[in-house]
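The form predicted alone is given below as one chain in structure tokens.
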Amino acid sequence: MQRILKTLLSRPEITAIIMLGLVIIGFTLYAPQFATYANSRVMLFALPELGIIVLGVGILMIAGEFDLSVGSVFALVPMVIVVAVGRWGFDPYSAMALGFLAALAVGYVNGWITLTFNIPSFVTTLGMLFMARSLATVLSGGFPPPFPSELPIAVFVADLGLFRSSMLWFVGFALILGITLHYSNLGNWIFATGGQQQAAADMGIDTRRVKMACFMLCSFLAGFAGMITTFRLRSALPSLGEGLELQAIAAAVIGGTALTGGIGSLIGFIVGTGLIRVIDNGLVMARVDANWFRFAIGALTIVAVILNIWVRNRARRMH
């Protein structure tokens, strides 16, 4: 019994799962309309767009790095796609390929600068946050460009009843990345690189290449999520995704991802994202001032880190 308990407490996402359960119960008791089908639909509609970003941000954090530019890439990629179709005459799929190449390029530059000059990724990606946002604004000309009707919106945001087709993309990414992270050599290399980089390098792991791959994956997923949001809104906004990078990091941390790297799980990313979406929606359903949302996320992040450390230490002391 004690061995099972120790195994459970050792899981990085265990505190987030408990908090999610308590929050859902609390909102259901306080605001009965929270647990309705219609409201579940609202939450599930919004979940994939943040969730896809958190997958990339969380994996990069496990590798021991941060990306503060994801909110700006979230706006830049769909802006490239819309402008490429509307102004430059690209067909929709070529425009989407161009947008994703832009995202991969941002991720590559983030990784190359961070690893070549050995500077904190916090600093590199903070600079890229401003640069990518500026590019999105310049491309737009300061105003949202006309949204091309030929873009394949239904493939990404069609209403399927309880959720949109974006949920299928999120589930697909989560399955692929979950298998990669927890059941492949690459996943082991990511954990080793973030946990003990020097030891990983001594074992023959190319830690630079692992981190570069994680930076590029993080930017790609941020751009993909931005495209989904833009297709849902049918408008490319240069201000899209402002502050989203901090929500994504908070979701990963709440889900048990260590800020120091080497610890985290795919289930934790999903639960952390769900917790943020539930709180956002639950405050509205409970008729609480929406400005308390950021306060709640900040408090939850601090509490989650404290609980994660306490639970981890408790698990270590168990025999």
Contents of the next structure:
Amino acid sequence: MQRILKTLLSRPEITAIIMLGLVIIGFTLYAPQFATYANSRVMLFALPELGIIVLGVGILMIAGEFDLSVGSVFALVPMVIVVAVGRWGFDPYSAMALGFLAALAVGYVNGWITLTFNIPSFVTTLGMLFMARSLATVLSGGFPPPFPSELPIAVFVADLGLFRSSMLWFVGFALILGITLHYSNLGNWIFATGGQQQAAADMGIDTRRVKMACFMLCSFLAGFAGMITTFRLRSALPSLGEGLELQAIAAAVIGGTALTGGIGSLIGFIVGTGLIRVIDNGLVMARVDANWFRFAIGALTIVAVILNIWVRNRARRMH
Amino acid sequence: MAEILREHVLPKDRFVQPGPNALIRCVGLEKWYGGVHALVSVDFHAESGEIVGLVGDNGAGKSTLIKVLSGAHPPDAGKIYIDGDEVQLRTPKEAMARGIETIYQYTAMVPAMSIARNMFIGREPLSRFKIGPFGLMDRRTMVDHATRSLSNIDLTERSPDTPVEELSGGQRQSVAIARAMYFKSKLLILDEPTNHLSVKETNKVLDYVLSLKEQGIGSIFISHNMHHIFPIADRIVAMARGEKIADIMKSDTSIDELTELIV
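Mind giving me the form predicted in complex with the partner chain, seeing as the form predicted alone was just shown?
Whole complex next, starting from this chain.
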């Protein structure tokens, strides 16, 4: 019994799961409209777009690095796609390939600069936050370009009842990345690289390549999520996703991912994302002024980290 | 200063020479770090099942020599032979593939990861679900071998799923040694393995090194504590200012003589 409890409490996502349960119960009691089919739809429609970003941000954090540029990449990639089809005459799939290439390039540059000059990724990606946003704005030509009708919107955002097809992409990414992170040797290298880089390197892991891969994955997923949002809105806005990087990091942290690297879980990413979406929606349903949303997310982030550390230490002392 | 040290250098012709079947033999190793000449034409060797004590003050070049042998920092010049074949040790992976395992002062463990995962970092056994070098880990094999290794080092009360951060320094060092033993190394490099360990834990580490000798595994044991090295070493190599200043069988010297030489 003691052992099961210890194993349970050692899981990084445990506090987030409990908090999510409490928040759902709370909103269900206080906001009668919260736990309805219609409202679940609203929540599930928006979940994948943040969730896909959090997968990349969280895995990169486990590898011991940080990406503040995801919000800007979220705008840049769909801008590339829309402009490529609308102004440069690309067919839709080549345009999407070009967009993802741009995302991978941003990730590569983030990683290359960080690792080559040995500077904090916080700084590199802060710079990239501005640069990628600027590129998106320049590409747009100052106003949102017309949305080309030939883009394959249905594959990504078709309404399937309780959720959109974006949910299937999110689940697909989550499954593949979850298995990779927790059950493959590559996942072991990611945890080792973020947990104790010197040890990983001394045991023969190419930590530079591991981090590069995580940077590129993170940018790719941010761009993919931005594409989904743009397809849903049918409009490529240069200002899309401003501040999203902080929400994504908050979701990962709330889900038990350590800022110092080496600790985190895929379930944590999902539950952290869920908490943010539920609170965002629940506050509206409970008729609280929507401007309290950021306050709630901020407070939750701090409380989650304190609880995570406390629970972790408690679990460690148990036998 | 250099002159004073040189007075203590044994005549080079009195250095112990490698046998015909030396496990590892290095000739004329050179290493520069910027303007610092960290290894000055160092010859070094170890025989199978031999325990070589490597001593010297801080900055003497011990760590540099170890980094060269473990593949962490390739030498600028010089040759390395393993079992008579010339080899390049460009990365830790290459050194490990040649049977050289290094145990670091800080144990080279990832604290938040389990014992089983730590034992196989970078060398995870894979299941049949794999693509190229990537694949799903064979968790059962990992746990089985970790469990067996834990019983070899008398840590049976610990589950292989225990995070390494819950182990004491000595227990971590034991796991690191168990890891090296599991991968059937020929040569074990122990870099200050007894630092921060209690007397009891230190004795345990020393016992392991002796038991490895019985299995024919050679060891290079680095320590600033002559009293840890001397009882178990067969031969002592002393370094100063990047040079080898002594290479002598333990039976031909004494703790006092060596201490005087390197301090």
